[in-house]
Amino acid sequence: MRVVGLTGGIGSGKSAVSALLAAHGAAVVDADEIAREVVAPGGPAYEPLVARFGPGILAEDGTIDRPALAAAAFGDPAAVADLNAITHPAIGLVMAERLVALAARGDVAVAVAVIPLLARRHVEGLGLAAVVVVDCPTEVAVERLVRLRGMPEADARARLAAQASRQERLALADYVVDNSGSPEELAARVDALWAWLRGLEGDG
């Protein structure tokens, strides 16, 4: 099983390029929905962010309010550092166990793990085979955002300014894909994608 990292800025569309991937038989495994299973309740993430953050954090249900949590956090390199020391780490476990049970399954020929914030150690920690950078212009970015996610122009502008840059990403990157057309010029770029990918495990 080849294990490759797929990454992107917000807004650039990871999870369209990997959902395409799942329709293609790729298993996919995605930090952000193992983010929030690490912070649910009982989770192991739960509770140092409220023992860090408070119980402002909290919502009526005592679930984590992530929009508490990032108000919280956001705009305080301090406070982010502390937020993702005490979730990255959770992260990185879980999404390496699933790694290794679907290599122990035997029928996965690729399996892609979404990073949003990838960086070297990831290629190095996960064994990548290597790195898909799902890219777009940074006003491509924010008019999906704005218009998708409902998301004020600043707000949007700021998540972008506060990632990694293009050139940081592109950096690290095996394969780019290029997103910042159509959702059928996507979908032709992932099937070359995946022609790619496949080449990699030899077997066509």
Ligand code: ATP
Given for the second form:
Amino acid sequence: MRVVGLTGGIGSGKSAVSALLAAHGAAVVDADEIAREVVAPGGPAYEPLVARFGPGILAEDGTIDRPALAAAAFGDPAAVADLNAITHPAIGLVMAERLVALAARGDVAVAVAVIPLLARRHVEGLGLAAVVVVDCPTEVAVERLVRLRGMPEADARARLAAQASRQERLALADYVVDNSGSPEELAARVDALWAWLRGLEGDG
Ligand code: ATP
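Now that you have shown the form predicted alone, what about the form predicted together with the ligand?
To see the whole picture, the full complex is given below, headed by that same chain.
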């Protein structure tokens, strides 16, 4: 089984590309989904977060209120570092476990690890055979986030500005999927990506 990392800026089309890859037969493991699981009650990051940030981050039903948690950490570098130190290893561990389980099945040729904040350390840590970056111009991402997700434009721009730049992300890429066009164009580009990934798979 080959494991490839899939990344891209907010609204670039990571979910769209991973859904198209899944339709081709790839197994998809999504860091955002795992991030939600590890902070759920009973998850490995739940108790440490409540201990660090206090009961103010809890909703009435005892779940962690993610906006409250974000607000508690926002603007305080030490708090952000603690938040990351609690959640990132937990997410990484679950992701590695899922990938081991997929490999053990024996019938998965390509697994896609969707990691929004993919960094070079993930390449070695998860044994990634390649990094695929979904890319589109900032203005296209902003327009989609506003029109399709109902996000206020200022929020979309602030979130994009807080992330790694397009250039920083592209520097990690072994393969770039251009998602500046129509959904049909994206599907054709993912067909080509799939052929490339299958070729990787045959490398031994
Ligand atoms: P996030 O970082 O927020 O998880 P993402 O990178 O997963 O975002 P998507 O959710 O796949 O991005 O795409 C953002 C929005 O743009 C979605 O509403 C999606 O349906 C839409 N979209 C993706 N690609 C295209 C395209 N080629 N044409 C039109 N709309 C698109």
